[in-house]
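The data below hold one chain only, encoded as structure tokens and taken in the form predicted alone.
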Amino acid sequence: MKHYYNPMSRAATTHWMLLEAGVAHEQILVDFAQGETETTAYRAINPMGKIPALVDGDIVITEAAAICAYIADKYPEKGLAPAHGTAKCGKYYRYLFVPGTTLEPMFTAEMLGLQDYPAQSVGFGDIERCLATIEAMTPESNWVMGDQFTAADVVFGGTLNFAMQFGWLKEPSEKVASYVRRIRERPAYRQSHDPSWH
């Protein structure tokens, strides 16, 4: 299995899901201030031109929610998914495209300036939306499927980790804090993020 990695971007969180599950794997280092990622070879691999990517014999995954849930599915004695077909699924599915389809889209929207779009037209709304959505979705206590820690927490924790820790996530409430704080003291996330990130 090969992981297509640079610590500055999206692959930290996939780095971090692959440390929780304890998989074996190569980690190459793909540098885009060099263009790496503008290279006929990786192209080939992500024609998106974006990192992480994973490659898994002939499978290749991209998009970090996409290459967590597929580590969760191959490796289902590390208990990072609920059982498929369960009443949990619904729930874990919902915090696994939450993030990548409406949070970052609206914090980019954010940081870009931009607001004069009908907000009921586009899938990530607006930020008082997206905002009470996070609040909603926060757990109290634990992790998003309670007890059990899963790909949804790395997704959905990685995602206000990072919003905390660029400013998209300005004021976040105590609940929001409190939960990513528990997220930055796992041991795999902090062998797998700067430690200024902790």
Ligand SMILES: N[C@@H](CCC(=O)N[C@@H](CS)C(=O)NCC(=O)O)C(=O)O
Given for the second form:
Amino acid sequence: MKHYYNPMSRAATTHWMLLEAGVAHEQILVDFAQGETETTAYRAINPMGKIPALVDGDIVITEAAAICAYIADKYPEKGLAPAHGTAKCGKYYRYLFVPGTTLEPMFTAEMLGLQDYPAQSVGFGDIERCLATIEAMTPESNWVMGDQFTAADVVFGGTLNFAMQFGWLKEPSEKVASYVRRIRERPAYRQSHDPSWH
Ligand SMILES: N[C@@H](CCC(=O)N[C@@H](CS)C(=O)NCC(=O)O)C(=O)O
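What would the structure be for the form predicted in complex with the ligand, rather than the form predicted alone?
Zooming out: every chain and molecule, the one shown earlier first.
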């Protein structure tokens, strides 16, 4: 598998997932600051010109959450996803999808200082709803699926981690802060994230 990556990017999350799964992969550094996501060769892999991307044989997976879900599904023996078709998957999918579809757009809107948006039309509603969602979805202890650490923690916990380190989450509750501390203590997290980030 080829992992198109840069350590100072969301690809740190997919690198973390690959390490959690203990999967051998080829790390291909993409220097986006030097325009390497703009080349014809890279756009053939991801027309979005974004990293991360994972290429597994003739399959291309883009979007950090999709890559994490793919790795968890490809290696079920690693226990990084609930068993397929079980009721637990409903909860698991929610944690995989909420960050990219709802939380990230809200953080972007906040970062850009956008205010005059129609909360009933935009997918993230408004910041209050998103903060309440983060609070409600963050586990009191262990991981989002209970004792089992899964790809959902990499995606949801990884998003909260970025939100804290970049100051998007201005006043995290103790519950959120301690979940992010647990995330940051994981050996695979530490191996994949630059300590200067937080
Ligand atoms: N929705 C994408 C976002 C990926 C993304 O924004 N990647 C940034 C780095 S964190 C990037 O590739 N930027 C380079 C560019 O836009 O040229 C995902 O979740 O993978």
